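Consider the single chain below, provided in structure tokens and representing the form predicted on its own.
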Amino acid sequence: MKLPVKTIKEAARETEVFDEADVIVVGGGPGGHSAAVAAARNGAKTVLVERYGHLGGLATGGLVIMLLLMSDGTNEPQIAGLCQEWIDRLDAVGGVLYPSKEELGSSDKDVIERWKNVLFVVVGGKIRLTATVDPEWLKGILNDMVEEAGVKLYLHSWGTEAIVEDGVVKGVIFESKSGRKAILGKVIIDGTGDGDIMASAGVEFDDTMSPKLRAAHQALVFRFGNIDFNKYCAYKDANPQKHRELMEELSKLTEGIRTLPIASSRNDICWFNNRIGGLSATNIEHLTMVEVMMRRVMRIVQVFYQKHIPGFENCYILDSASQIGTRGGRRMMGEYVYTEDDMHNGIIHDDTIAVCPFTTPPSYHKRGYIPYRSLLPKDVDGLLVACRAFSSDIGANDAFNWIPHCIAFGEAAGTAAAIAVKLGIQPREVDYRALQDLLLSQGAILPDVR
């Protein structure tokens, strides 16, 4: 029997209008950051509200330091634009590891051998464009991009709800050390990852999860320093059976949580992704459990690797993520729900704003074509969604909610918002052909579409 929920009555209050802008973006992760930069570069007065003290979301604070699978096994990338700008800026300071343009699509045995130990570069026997980044350099570079574009940035500010009048989102409320404040805008972009703003605006969403899918798993990523990753790889390759036995032994100590090291952009640093399944990204008890459990597991892993694994003899815990690794949450039910059928049948939508390579076998060389309508709510105006909460079913979302994909969604949403502001129209009224033209001029790639 479900017990009644105990409630209290809060006092009514007036909230200060702290700022006003053309475009307000809530969430400074890959999607939100890209939306803000794109909107500002296209002439919109833009405000970006971010709950942490840094930008980049899971790509930086989450230590998910991989822009993975931006190509489909051919010799050309499908995701570029602002995603490529991240790589180019990092490359200029030695903060990224990725295969060359000439290596893309290669099945040459020497090229495969060179990249086989870097996760998601060799997929299906072909070289794919995957970039491993330095998260601290990336934090600074993302700040630079925001400042150069003229975005007004508020860090340590948690966007909590939409301000809605007559079915139109007119602004957002945020909480911070400065108190509860309001910002008013003409177009609001939800880049929170879990669709916090769109949900508060009354937009229909689905948050059901299949425990079998990646999206239902959470992680707390951590990194080790003072290692020799090449030495570790040589040992693992030469002693596969012994390595498996050691990992099985470690798994018993970590309650079955898989903890294999992943290459970083430096040989002396590696990172450990992990998975704890069947959890909700919007349940604070689940989030708390992952934080506590994984910081216990992290210490067990460090002692075990130092004692048993060549290359880790003098390793230490470098850091653990300041942001928990959630992989899926709310999914907007928008103007168009992008489905697994769309994905597997390669449906090319006229209003495609991002072409996304498949990330999982057996469809190595297929592409998904995400329509602009999947960034738009059905019955609410003044709002775009530029994150993994894009309108999609659970299977399609699980395949296309990765960091580079969200960067592409964000760039499209920010560009569309700037067009809407300039023309004095709602985002749903934006001409998708004009939007595509602007995206292409900004370096995006829309193969098979335009």
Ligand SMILES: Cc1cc2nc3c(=O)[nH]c(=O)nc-3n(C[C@H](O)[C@H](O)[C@H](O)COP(=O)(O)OP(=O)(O)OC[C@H]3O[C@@H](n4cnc5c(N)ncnc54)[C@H](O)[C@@H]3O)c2cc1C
The other form holds:
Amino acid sequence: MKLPVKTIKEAARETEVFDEADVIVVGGGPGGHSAAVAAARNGAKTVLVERYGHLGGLATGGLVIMLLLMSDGTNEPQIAGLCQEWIDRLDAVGGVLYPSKEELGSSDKDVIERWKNVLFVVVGGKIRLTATVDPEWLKGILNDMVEEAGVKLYLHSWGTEAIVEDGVVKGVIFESKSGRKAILGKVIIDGTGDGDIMASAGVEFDDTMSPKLRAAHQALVFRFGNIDFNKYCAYKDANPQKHRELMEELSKLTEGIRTLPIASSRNDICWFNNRIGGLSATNIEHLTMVEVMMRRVMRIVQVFYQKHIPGFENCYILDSASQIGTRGGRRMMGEYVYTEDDMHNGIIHDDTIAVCPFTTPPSYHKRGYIPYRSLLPKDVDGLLVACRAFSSDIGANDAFNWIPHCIAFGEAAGTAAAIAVKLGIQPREVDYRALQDLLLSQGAILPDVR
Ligand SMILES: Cc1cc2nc3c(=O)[nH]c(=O)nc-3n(C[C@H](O)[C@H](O)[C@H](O)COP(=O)(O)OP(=O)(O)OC[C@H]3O[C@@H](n4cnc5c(N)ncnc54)[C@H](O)[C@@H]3O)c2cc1C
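After the form predicted on its own, can we look at the form predicted together with the named molecule?
Every component of the complex follows; first up is the chain already shown.
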């Protein structure tokens, strides 16, 4: 029998209105950062609230340093806009590794040979646009973009609650070292990844998970330094059976948790992806368990690799992620729920705001067309969702919540918010063709759509 939940009553209180703006974005990850930059560049007075001390979310603090598959094997990308700007700005300082425009779509044997050690560049025998970034340079560059756009940034501020009046979101409450405060705005954008703000606004969402899916797995990414990644790849290629046996042995030591070293933008550093399944991204006991367990696992991995794996003889733990790796979580059930059927049938929606290449077979030659309505809640106004919590079923969310996708959602949400503010209308009233025009004029691309 389930015991009743014990509760306390909190005292009612007055809360200071700390700031007011046209657009308030909560969460400064790929989705939220892009939303804030796009809103401000389009003339909206914009505030960005982020719980940690840096921007970039999983792409920086989560050490998920690979912007995955912006192209589908053809010789043109399907995602550009702010995502391409991240790459261009990083490229100018040597902080990113990615194939050249001339190499995209190539199946030339020398080109394939050059890229074969960098995960997700060679897919289906063709070169794709996947970019591996330097997370520390990226943190700085994301700050620059926010500053240059004139966004007012509040770090170390945890958005806790939407302020809702008569079905319209009018602002957010946040908690910080300065206390509990409110910010009021005309359009609020949820970029928290987990949809914290939309959930608190009473918007319908689904957070059920299928344990088999990628999205149901959590991780704590870590990096090793002082390695020779090319030497490791050569060893693995020459000794596949021995390498498999060693990985089996390691997996017994790590309670079955498998870890995968992945190339970084430097040969002497790699990042380790990992997966712990069947957990909830919003359950603090699960989150705590993953943090503690993975800090045990990473030490075992370091000792094992140092002893057994060529290329790792002098390795050390360079760092571990400050943001836990949550691949999925709440998904809004919004104005349109983008489904696996949409995805597999390649349905092109008139109001498409992002075209997403697939990452995995058997459909990796196809594209997903995400509609603007998937960023809009059903019954609540004044709100857009611009992160992996976009309105989608679990299968579609699993396939289309990668970093470049979320950047594209954010760019569209921020641009739409600025249009809404300028015209004094609700985000759901924004003319999707005007939104697409503006996105295209900013450097975004919508292949097959416009
Ligand atoms: C282990 C792992 C490996 C992955 N591998 C890849 C990969 O190789 N390539 C790829 O493209 N994608 C990969 N992904 C997926 C990708 O990282 C995420 O789906 C993507 O980062 C989602 O972006 P987002 O903006 O929605 O959320 P996030 O990146 O999670 O950003 C959310 C931001 O909001 C902030 N925030 C959250 N809640 C609040 C709050 N209440 N108040 C204030 N701020 C808040 C967070 O601190 C963070 O800055 C991986 C994910 C994981 C976990």
